[in-house]
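This document starts with one chain, in the form predicted on its own, laid out as structure tokens.
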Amino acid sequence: MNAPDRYERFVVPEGTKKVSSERDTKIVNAASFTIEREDHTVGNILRMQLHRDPNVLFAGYKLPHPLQYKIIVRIHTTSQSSPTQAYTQAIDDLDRELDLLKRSLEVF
């Protein structure tokens, strides 16, 4: 079968970054964030994030093939915050609202 083994959509590579960033060259306070062997569910968490942040104009991510196991975060902000500022504020953002339901339904 011409299938990948399926470890190579969840274990990165040595020499891999789990997240890599590319500015836009064109637009302002605009950038990529690569997100290695991740899919729809952290990209559609993540976008939903980013456009909870009024700094933030646009986010979007994308899945550039089935069968390359990475997501393209875009972010465009204003000039109060970077791309960079927002994507890590997502992200701890996130951590906290996860642990608050970790925590919730351990009581249970």
Second form
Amino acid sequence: MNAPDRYERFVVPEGTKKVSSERDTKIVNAASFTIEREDHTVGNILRMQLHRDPNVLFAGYKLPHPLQYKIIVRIHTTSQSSPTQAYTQAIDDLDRELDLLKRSLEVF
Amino acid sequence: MEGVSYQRFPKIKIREMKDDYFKFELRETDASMANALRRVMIAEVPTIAIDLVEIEANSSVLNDEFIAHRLGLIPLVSDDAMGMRFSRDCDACDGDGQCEYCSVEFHLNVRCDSDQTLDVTSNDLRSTEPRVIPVDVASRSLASESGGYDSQERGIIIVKLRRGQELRLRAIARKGIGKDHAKWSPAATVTFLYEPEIHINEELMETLTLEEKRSWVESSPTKVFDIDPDTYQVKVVDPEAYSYDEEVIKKAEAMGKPGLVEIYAKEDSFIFTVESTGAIKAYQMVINAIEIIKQKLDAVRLQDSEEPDMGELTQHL
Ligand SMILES: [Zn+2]
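Please give the corresponding structure for the form predicted in complex with its partner chain, as opposed to the form predicted on its own shown earlier.
Okay, now the whole complex, with that chain kicking things off.
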């Protein structure tokens, strides 16, 4: 009776930002990105792609609670880069990988 | 920093392709990508399914909601789903979810007037959009066009009626995803396995008698190894049959021959099996999944306004 609506899992509520970032107060070049209405699908590919970046010292994600439909991606980089730069780079790289995958499939 | 890329360059090789079955190899990427594809095919590739049912008359033995539920589970041809609107985002009907951009209307009107039990099936659903019909109806009409085999086969049974009973209803089909309700999932099964790499220590293997070889080969619950009838050598016949059960490794140890075989899972090679409900062709499910992941990634890009360390970044430059 008090179960949340099913669409709550993937529809970002009005007035909420899809992505918000928060800089770490203690460590330089570290930040957390809160991504609303995403789960392991996006969290894990982002994390693994970030690990390929040599300037990324730490990249991890967590799904804080199964009924809180958001993930938190934490990134710590060297001074050669920044969390936002690494984050954007990871998305760009994944996007290109998917483009390549799509093109190689569409041949058939 | 411009031009730096840590992109992977995956390769795809197709093994088998049928309308509702697709087997392919995905290489030179990692498990996160393979798993994202699998998860998205199951839960986020959209299809069309009946979502709202208005019962006008129902004197069958099944209650209204039972019938509505059964109607929802009938797979509908969803080739147009990617381009369709979700009712919740549709501005043409303002949340009503019944306009031509975000819905397809069905009618069903069946009455039994004989002593024979009447099956109400997916065949009795009348669609207002010829491109969106039950998949079994579509495949039967295709089969009857091209030679007409088995066109008498019945459809998916919704309910059975006896004399005097009737079912009359209007149904609205909408675009949706498996995350919302499993009826919208185009996937019957989507699985991937790590390609196994099997190395037999030939030297050690030759210290085994034929009888020992047989009992070792038979210790595997799946048929991975066999004995060559001419040379009596143990060979790998089907590496992919190996289910990482480690039975052959334990057997070798029990026989006092540790290291007889070494088996690794290749961490960058995956063999996918995709089975579709028929709503979308299995091959198209993969293409759509790739497109959906791209859309998801695009949605999680940072907006210019919310980059906390932009100042720092310009300092570096
Ligand atoms: Zn609409």
